[in-house]
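Below you'll find only one chain, the form predicted alone, shown as structure tokens.
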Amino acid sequence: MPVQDPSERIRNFSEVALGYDEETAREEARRCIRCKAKPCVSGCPVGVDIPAFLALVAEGKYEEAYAVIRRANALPAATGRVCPQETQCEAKCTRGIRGEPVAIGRIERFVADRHRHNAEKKEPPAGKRVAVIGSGPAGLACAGELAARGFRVTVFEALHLFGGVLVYGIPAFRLPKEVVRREVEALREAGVEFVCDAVIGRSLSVEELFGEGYEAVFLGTGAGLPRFMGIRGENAVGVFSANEFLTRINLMKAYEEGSATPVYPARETIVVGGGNVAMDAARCARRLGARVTVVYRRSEEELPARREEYLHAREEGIAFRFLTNPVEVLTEEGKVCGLRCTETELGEPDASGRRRPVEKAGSAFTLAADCVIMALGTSPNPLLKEAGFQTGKHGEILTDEEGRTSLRGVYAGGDAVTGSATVILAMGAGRRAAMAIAEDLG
């Protein structure tokens, strides 16, 4: 994949990966050996017929390939960029047994980017009405599947832009916002209605939606409640959750001159965490001119971030301190001036299956910092709890395998159910819930 040079991209928010050209895409698609068992499909959370669309790309039939992808995936331009294909469809690719798997995600991106949607905008279908709460990956996937089945769908979004985590969480250098806008427009053209600035649970309740004639409600409200460590000094000026930091940059353009919500000025930024969100926060901070260090309490081998994002961060000059655990945010006049840490070593596996970090006695040391970003995961939004459905100990909505909640007619999926996860897993949950809604409403 051709990419921007690291020395250039740390000065801008333009997309890092530049995409395949036609010749490269067709050549890579020809590497697919059309396995009868289609193991790659079993690795795709939304069930795209991967061999079928690759065969069409190899023949240069790009619009036909796009149609195959869209039958299962409402957001191919987005998933082609941010889906962890290396652990899903590509991990199952037979070609990968003795070499490199077919670059399925990159070809999917090529097809979606090449596509030109010529269909005229349709009137909303006349079928039964379904309300989708949240316009993130789960909500958009649910809406797309229901619209394709003839339901009249309205998507309610609390913010002023549609796309959920795709617009406020993922930086433009990984997923340009114009790509998300086009995906939303494709759903509009399929008849989906969108309503912004609607905080369901405040401006309208779930019960009131049923009173307005909706026959089912899907909750795709995500996991927007940030987690912190609970250590001393964490409330100091200069400490941010990754959610707030990324939202300021991605949604509010805080880095632009004259911004109404300017970014916090920092010279030495420390990001705590090791997932994709931590990589996004670190790479954004680097583009804002700070020296950046990522602190992670386990080793490099346990790092949960995508390998590609980690390597891009390394190329961009971001430092990593593994086997390091923060114990105190140091402050001066209420502002961050450093981070007190201890060294760790890996002990026995914990409930997640990963080896548990254990603090080394007498290993405390201090890192200089004037900004600390906590990228420690998130919990589901608590606003809808009053609706009365059952929730788990972390606030997650409890559902069956098809997304049905404890309330009749109410379904849920994505991060609101699982906690913070990947875009494609949320989309798979949204699609399964749509199928359950279609079955239950007849």
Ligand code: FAD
Second form
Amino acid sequence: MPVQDPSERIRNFSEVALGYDEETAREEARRCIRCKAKPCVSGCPVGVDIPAFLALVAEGKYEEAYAVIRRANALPAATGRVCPQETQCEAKCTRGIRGEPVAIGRIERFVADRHRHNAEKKEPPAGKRVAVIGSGPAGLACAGELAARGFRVTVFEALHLFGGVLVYGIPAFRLPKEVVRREVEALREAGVEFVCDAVIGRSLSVEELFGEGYEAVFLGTGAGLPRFMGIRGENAVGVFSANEFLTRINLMKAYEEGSATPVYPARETIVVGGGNVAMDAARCARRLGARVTVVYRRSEEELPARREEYLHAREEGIAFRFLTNPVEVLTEEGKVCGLRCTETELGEPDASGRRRPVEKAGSAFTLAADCVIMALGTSPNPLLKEAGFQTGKHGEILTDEEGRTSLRGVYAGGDAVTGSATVILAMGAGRRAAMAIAEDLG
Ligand code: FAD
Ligand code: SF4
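Having seen the form predicted alone, could you give me the form predicted together with the ligand?
What follows is the whole complex; the chain from before opens it.
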């Protein structure tokens, strides 16, 4: 896949990976050997019929390929770019046993980018009314499935733009906002209604939605509550959650000159964490001109970020300190001036199956920093808890397999239920809940 040169791209927020041309996409699709057992399909959380769409791409039938993907996946332009393919569909590809797997995600992106939605706007369906709270992948997938089944759907979103993490978290250099806008437009054209700046639980309660005539409510409110380490100095000026930092940049465009909500100027930024969120925060900080170090308490092998994002981050000059754990944010007049860390080594596996990092005695050292960004994961937003549904010990909404909560008529899915996960898992949950709603409302 051609990419923007690293020395260029650290100065802009334009997309890094430039996408396949037609010839490359067809050639890559022809590498599929059409295994009978279709192992790649079992690797895709929503079961896209991968060999079928690859065969159509190989023949140059792109619209037909698009239709095959869309049967299972409502946001292919996004998933083609951000799915962790190396642990999902591509991990199971037979071609990968001896060599490179077929680049399924890149071909999916090619097909989705070529497709132009039919701009003919449909009237909202006349069926029963359903309210979807949150316009992230879970909410959008749920709304799309319900509209296709004839329900009249309204999506309520707290922010002024629709797309959830796809617009406020994942930076434009990985997922251009125009791609997300087009997907939302396609749903609007299919008859879904959208209301922005509506914080359910504040401006309107779940109960009031039922009072207004909605017969079911889907909660796709994500996991936007950042976690911190609880170490000394964490309240200093210059410490941010990755959520705040990324929202300022992606949603409020803090990187633009003259921005009304500029971001904190920093020369030496440390990002704590090793997931996609940490990579995105580090790469944004780099583009804002800082020297950046990512500090991760496990080793390179355990790094949970998509491989491509990690490699791109390295190419962009971001430094990594593995097996390193922060113990104190050092401050001067209330502002960050460094990060005290200790070295770790990996011990026995913990509950997640990953080896637990154990602090090495007498290994403390200090890294210089004027900004520290915590990318340690997030928990579900507690705002809607007062609606009265049951939640787990981390605030996650408890549901059955199909997304039914403990409250009649209220369904949930995505990060609000699982905690921080992936785009495609959230979409799968949204679609499953839509099917349950359709079944329950008859
Ligand atoms: P969200 O996308 O969080 O959407 C929830 C929406 O609900 C938000 O728009 C929020 O404003 C709205 N909302 C919340 N409360 C209310 C309320 N009370 N009223 C109205 N609206 C409300 N996954 C991948 O697969 N690949 C990646 O590369 C990847 N990178 C990521 C990078 C970052 C920076 C982050 C933060 C996450 C990343 N993820 C990635 C994870 C993925 O984005 C999430 O798992 C997915 O977006 C969850 O979808 P969701 O619909 O459940 O929630
Ligand atoms: Fe692979 Fe994700 Fe597409 Fe499924 S949705 S085929 S996992 S890229």
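We call the rigid core whatever largest set of C-alpha positions still superposes within 1.5 Å between the two forms. Quantities reported herein were computed from a predicted structural model and do not represent experimental measurements. Positions refer to the first chain, counted from 1.
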- After fitting the rigid core, is the C-alpha of Lys36 off by 2 Å or more between the two forms? yes
